[in-house]
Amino acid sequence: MTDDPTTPAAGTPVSKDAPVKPVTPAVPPNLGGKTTSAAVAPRRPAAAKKVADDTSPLLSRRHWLGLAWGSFTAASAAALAATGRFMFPNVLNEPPQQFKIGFPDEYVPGVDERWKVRYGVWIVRTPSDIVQEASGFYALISVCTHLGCTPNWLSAEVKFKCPCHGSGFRPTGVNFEGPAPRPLERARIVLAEDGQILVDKARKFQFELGQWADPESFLRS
């Protein structure tokens, strides 16, 4: 190795005032554009970028998509069910308007309440009707002519009494107290071919219109 004349020999004391020659970094040899394994570090695979939606503290994007599709499917099913329901009419379990109530000899004079709940009528057997002036039967519809409540038959007071507003009706159906503006209505009553009493609520008769004189508003006996 060649000694540098500017470098003091080993063991030679260096004066504090002597100038210090700056150290020049070694220049690597010219590689001529060539690379070596030591010069280039291997590249690591880039980490997959996370989507902001996937880092949601509540639900991931996949969960949100599943929830959205589930909601859409439920809404579609509900709309389809509503459309199908619209195609079929409602079926109301209403009592028939026309029905048989037995034979005339099964009734005694007075008000019979056996068909009030089922068919909404009272069957009255009278020795003399106020209009027909004959003995027989008539069917009173159990609907108050005031506001449509159902009166009660008070046998001790011999009258129909509405519990809603106090309207009172005589056994004939004529109103005499309370706010009811007119008598109870009668339903058509005739004999069927088999001899039973047939009541038809589809046809009604009103006293104030003179309809109680109609032969089918009263069944003579």
Given for the second form:
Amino acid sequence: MTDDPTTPAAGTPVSKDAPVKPVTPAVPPNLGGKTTSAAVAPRRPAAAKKVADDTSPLLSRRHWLGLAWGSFTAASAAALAATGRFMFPNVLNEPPQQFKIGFPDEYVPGVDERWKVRYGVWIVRTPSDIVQEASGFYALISVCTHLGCTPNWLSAEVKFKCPCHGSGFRPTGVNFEGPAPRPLERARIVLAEDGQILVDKARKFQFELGQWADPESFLRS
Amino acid sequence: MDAIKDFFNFFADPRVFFLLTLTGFILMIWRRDVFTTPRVGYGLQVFLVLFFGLGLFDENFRLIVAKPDNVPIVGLVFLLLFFTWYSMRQAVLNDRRLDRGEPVEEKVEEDRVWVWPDLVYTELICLVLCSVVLIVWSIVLKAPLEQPANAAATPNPSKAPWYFLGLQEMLVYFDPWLAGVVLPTLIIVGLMAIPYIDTNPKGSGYYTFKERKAEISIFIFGFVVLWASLIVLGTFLRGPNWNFFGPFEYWDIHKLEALTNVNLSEYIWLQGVGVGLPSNWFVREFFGIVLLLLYIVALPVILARGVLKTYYEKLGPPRYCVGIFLFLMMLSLPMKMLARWLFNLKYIVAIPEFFFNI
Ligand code: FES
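Return the form predicted together with its partner chain of this protein as a structure block, the form predicted on its own having already been given.
Whole complex next, starting from this chain.
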């Protein structure tokens, strides 16, 4: 498309892609006998003159558009890549998923809140679990199963109560009021070699999938 | 004094509150001639001023109403009432003109626009007043900043920004994906669909009620009775642990409310039939699924053959289907709320196995 617009048009077949050339009224537009251009030919001269005048010798309109779209695409891609980079931070300040919480005899029966702030779990010691039917420990993850707020433990009412939409959970973790569709999740809880209790939040046990029967979801004692 | 407070606290019961807004809505539509008289308009505003003004003497009431977060809602109550009243009044006046065979008010001087000084002065006054209100507001009321966020401590109660309180209230009754994703999408899509469903050319460019009874009633029901009154309810009546509290009631964290919720399947299999819950989810939820299909699929057909026959013929099948679906979805909200308040019904279909709860 580097044709000099001043090249005479007469005799050259008009191809669809080539820049339209000014046609003098004296020359019939479809001299080359191409049937495709015949239909459009009568309309062309006026528009063609304008394009010819606008074209700068350095950069044709088509090139300029290509350049503009190219740089726009490149800039968008770069911005997208920069956003994507945020998904992989250099440092992650997350509490460890696995942690030791002391010896079993440090806990009295009932719900223990001491690790809620640091690790987001309640440790419950129960004389008899609903699923395992034994005495022991389980770790409830303090995330509401409705939309993820942190419920509060109300010791007087013996229940967990979520401040966002009012879901209530029994100390076992089973939901009984409000909109939460399923019980709180339990985390893996086992004894470490040194006799301390080890909680592993990376492994979760869901009641509705029958996972509370798993031996690692409950620490017998 | 306490008797009056108890009286108002009684209205804070969600059932009573909803019944009240519903009755108000029906009365407003039905006796619109009376509702739109200046006397009733002024009377309602004066009542509200007295209610809020005198209420401020009560400590618990002050704590809620004067909270910077909630002040806009107080304004909203006044404005909403005024604009509903005003547009209804214009509509009723125009209806009377139409009855007498006169042109509607907006068409009387169609060929001119009153600009100077009418419009320009009005704009100037509005400009000055709004600036004053905004400046005073920003100086007097502090922005309610709280402590840095802490994942382990959610404020109690934890309230969304006021314009989302209607959504938050919906979340109490429906599963998150339904109340948080499907229903809001339907609201937006539904609003966009209105011009394509309602092709009645009457009422374009002027106020009227009698030429668009159904359309206006449905819109006011959805906007005022559901959306706005849920915002008011969420702002003034929801307290710690997301329990209901009267406006003059002390926000007691330990207020005990029996809210044990029961799924429809549990009602049917445990209390109705008297056997345990079937282990297969399809058998367990069979009745809920049937009920749901009846509501969404069978009901529109029945209505199209019966009560809504004229509408069905006027709109044609595609428009009728879309319109009735949106309408039924809108009605499902108050129905589910009432079912929760009256029977502690939790979910009609509850399949936690794959997150399908309705
Ligand atoms: S997030 Fe807990 S009830 Fe909604």
